[in-house]
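Next comes just one chain, in structure tokens: the form predicted on its own.
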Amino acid sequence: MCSQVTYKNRTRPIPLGLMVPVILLVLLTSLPLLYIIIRAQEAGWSHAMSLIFRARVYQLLLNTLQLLAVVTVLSTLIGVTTAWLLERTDVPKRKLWNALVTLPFAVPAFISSYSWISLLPQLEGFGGAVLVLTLCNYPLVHLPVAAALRGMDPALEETSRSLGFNRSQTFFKVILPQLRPALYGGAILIALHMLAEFGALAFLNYETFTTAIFDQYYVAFDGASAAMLTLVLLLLCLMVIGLELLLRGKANYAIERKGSPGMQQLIKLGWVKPLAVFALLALVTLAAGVPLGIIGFWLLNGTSSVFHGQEVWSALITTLSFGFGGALLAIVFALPLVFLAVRYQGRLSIMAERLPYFIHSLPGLVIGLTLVFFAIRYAFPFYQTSPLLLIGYAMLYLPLAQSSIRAALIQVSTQLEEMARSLGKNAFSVFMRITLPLIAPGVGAGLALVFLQIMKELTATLLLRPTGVDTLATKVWEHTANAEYGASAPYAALLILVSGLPVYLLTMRSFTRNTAHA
């Protein structure tokens, strides 16, 4: 497939109607950085330095880094293996396995951890954290690597084998280098998730920066220490992003070809096939079967299983409302950012587009603390209101909407928009009547992705939700924190159900679309 994108109007001045919302968004997404600077200034820089350079921070740093490294490596190995098995071999029922191995993506990590803890209470500390978080996060590598394998031109592998390289040599010399962008992209997401993870580690009693920040804020009421720990966490985020950019370098693995990719010849596993099926079954059982089975057990046998239908229904409606509202707001925020980045390339557009990605790497806890800080001081009527919570969701998950919309917008020819403008239509009318209908699939995918993440969000919700308002995630958290596993089960089951639907639709849509030619 060969495509060329031209930007004939890149030298045109940016319309004021586009510039104003983008500047407001840049200011909004800069608030977490401003929050840390203000808190450090209030504490005094010498006191701030003493809060940073102390033994406890070194221990938190060690805990966080070793968890980040081990979980990222293990998840990457598992994700690459499952993607290769399902895309390159003749393992039976590949479509079914593709849905099953991505199922853990719909199970929030804190629900998976409480399921494992209720099954094996001794499963605490580093070992338990590695097990649970690896099983929760490997789909973040599986999904992009599988997509990259589907789009790879089989002619390259055929050429390698014709030159005398066997399958192993072809994998390491031809396939793996082309997987680097997808592999690094998935790995960095896992690493950033390790920095941001809170609920699962709180259940597993493993302390990292995020859990320590929460304790400082909620237990010790020490905002200055929380802010300084946040500063160290922010520096770690920068290091992870910088390492990924360094590894990725300037390599470009785009494949130029005419037409669609040819038929991919699947590798026959032979006597190894039963072992591969057993390995996939064991993985799915541990990653999804255990949480779902434990929730089912507590649902039927928990002594605290006193179901309050009205409360469950209320939490479900609240969760869906917040999910849809936050996703819609993220789309509204993302549209001007993406339009500026694609149609008016320049320094401003690059900065405006990249800043939300950096904010996305911060834990929800930091976003929550930031909005609480500014709301109490400068906009108290918004404190603990639904609009403030929706803004927090949009800040957290804006890049998910950006990436989906950008992929759709770069495929829309600028000639259509210029033709409409030549007929006397203004820019807003052209966007609403020409551009928006053409990028609707990307907008829909972004809406589903953000909706899915908001369903599972916990820490920002705990800080920003209106008083007396509960979501499914907060109800699970409250009941499981009091060891009321039976009472938490209906909320956990509903949360997985509403999260699983968008995961299934997105996974099946991608799998079907990209394998239709194979």
Given for the second form:
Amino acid sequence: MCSQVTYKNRTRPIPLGLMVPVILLVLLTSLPLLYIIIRAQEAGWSHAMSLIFRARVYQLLLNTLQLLAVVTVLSTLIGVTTAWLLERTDVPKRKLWNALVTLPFAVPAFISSYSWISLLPQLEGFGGAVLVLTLCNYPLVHLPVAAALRGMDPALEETSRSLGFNRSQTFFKVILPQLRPALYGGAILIALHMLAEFGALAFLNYETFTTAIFDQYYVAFDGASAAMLTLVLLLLCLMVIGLELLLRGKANYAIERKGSPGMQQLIKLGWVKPLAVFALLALVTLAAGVPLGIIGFWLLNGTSSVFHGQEVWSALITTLSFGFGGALLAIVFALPLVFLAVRYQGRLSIMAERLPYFIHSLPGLVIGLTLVFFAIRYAFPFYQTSPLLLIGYAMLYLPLAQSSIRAALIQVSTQLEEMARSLGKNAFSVFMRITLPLIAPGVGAGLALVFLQIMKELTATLLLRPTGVDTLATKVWEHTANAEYGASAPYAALLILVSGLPVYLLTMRSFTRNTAHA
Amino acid sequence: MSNARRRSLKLSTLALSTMLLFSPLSANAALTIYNGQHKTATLALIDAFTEHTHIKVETRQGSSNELAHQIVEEGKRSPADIIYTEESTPLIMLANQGLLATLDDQALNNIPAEYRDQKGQWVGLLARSRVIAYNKDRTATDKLPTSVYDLTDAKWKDQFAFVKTSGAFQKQLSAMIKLDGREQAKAWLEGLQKNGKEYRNNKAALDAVERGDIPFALINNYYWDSMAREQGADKLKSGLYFMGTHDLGDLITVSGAAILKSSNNLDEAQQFMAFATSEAGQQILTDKSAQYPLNSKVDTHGLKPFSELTPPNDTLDLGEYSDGKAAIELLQEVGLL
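Switching from the form predicted on its own: structure of the form predicted in complex with the partner chain?
Next comes the full complex, and the chain you just saw is listed first.
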């Protein structure tokens, strides 16, 4: 039903009011690529090549790929298991578990890692990085897979069973193929996160391209070398995105049918039930219990926790206004891109819509460097002001807004719009009065998602923020980098609290709606 | 389509436009300091300065190298009035680029000549020694190396920690290049890479020593000294070890500050520099950070006396290696950066 858009109209010309913002956005989102090219040019291509082909880069490549592969696979296994347990079996208190299992989503990875490190400093290195990042990221698979399981047509499974397939055959032959789009979507997000992750890996003392780019900048201030590492990182992103397209192509035979979700028959776990409950308990304890417990402990006992009420308050207000402002800006950027892509399919719209996804996989630091570079040269009044930071946020998280809005927009029929237009309204007012109100839920979800990401953003914020301004995340970073765990605790606790709100809204939404677009 | 929805839409648009126009967060203070030094001590100094002079100060925190190069990129329009860095290296780089103003005599006269720029474009504020912090349960002082060069020997494999991103580590490397040549410095780095364990910052390396994860670490004295002040030296499992052989392992490094030529608040900036070098200012910095004051009238509360330190000879002025460039290139060449 929702697998194909049938009303595309290639011949209709793109209105100027849509064309101009889209072209501006394409230019804006190409800036990071332009920045990398300019830096490489400055260094000279032969020097650039020597910066790329050295032993260090090979080591970073190995580190990065290992982490990416192991965390993605483990998170996917955990996410699919929890989703299946909570949607398809008779585990007790399923709603409560569902909330608990998604809780780690509200704990930023760098906070989770510092709490683990302050508990068990031996966790440093690859093992610790895999543990902490897996525990932080599995909800990215759990959420969409659970939603897909909920929306699945039970008739298919019944048919399979009636044909004599047993439970596990049914799972692998019937259920799993239908889960693929949701599962791949989540896994790709995790893989891309691994490429861009900085804060958590800094605490865990594990080097990847992103931490190395950070060092190039903060230690050597070597723009050329940082840019060359970024170039390799970009190629990795391209590979991940390419892999997704490949997998998605293969998965097409499993058309996601939005059947009547009806009542699913729950599988009776029998003697395995206590085991399943124990596993869930262990998972939640490790993923949410440990970080929350440790932050609570430091909050109460930290030796360095002199509570500066005024500072905490101003960091909270700054964080909320940056988060809200950046999220709104991302929505404003996303609307024309999505509208163009859905209503006027063509080469420009495909490129315009895809470019932000590409940028999204870059670390915040690179977006930060880009905007500093261009602002100093061509827009100095904006340098070190909040609007520039908000633009940075919007660039970084544009795809989150895009995908939420897109999911809502493809369900809106063009007929209403056409009718309004035939009544003499212009395209813009039709959009504002008819389309926008209809896609409000998607806009809301996008807003919450981007807000959540901005709360946790660290490296672009460090670079672009106005002098003297702190966010909750930069405060946590500053204190924990000096091992002042007590002093960082109030900021960390508040950060989790405010991130919890959008997470709660988003998961509640996926409870009430049965689509797989969560 | 409902009215409520439309209203909420209008509200959001309004909120966004206000957000974009309204940036009170970048309000102008009288002085802007780009601060690469430890924040607590600097903020205490600033608070005292503001109390004395009623001049408001804003700080931008970052790594010294980052902030110095940021000023180069910003050029004449840099919002910074003063830069305060971990090492003298970034200051020398800025002076070479012609971006620094000359300091008033008041500030310069507070600091001995060997710890300030000959042209008066920057002054040292605090000094510290490179040291070895060791865990008493895991090793004894008579088993520790007597030169940092020893660490390339395979017998030290997995016995020590170092912090390649630290400015003082890079200064050590610059001094090595000057004294013993690039080849020997390179061989030393490769030895460290093979035998040592890398940590992201000095505090983390010291904590690892204190816990006993690793026998010893190459750090600066004040990380251990301030921990000893907080918890009592007798309660610590770690101790400080000075080689005492005029070796590079006992190198003295200097943090310092300078005024930007482009500053629009030169007068206030000069006042700040005078205060930072004064007895009162230096006492605050010393109390908060356990580094050696360069104004010799100040009480150091039980640090090993500055006069008893045995730094290597000819390392106060590193000449052409002062800007740290050669050290960074070497770090990149061996693949540590």
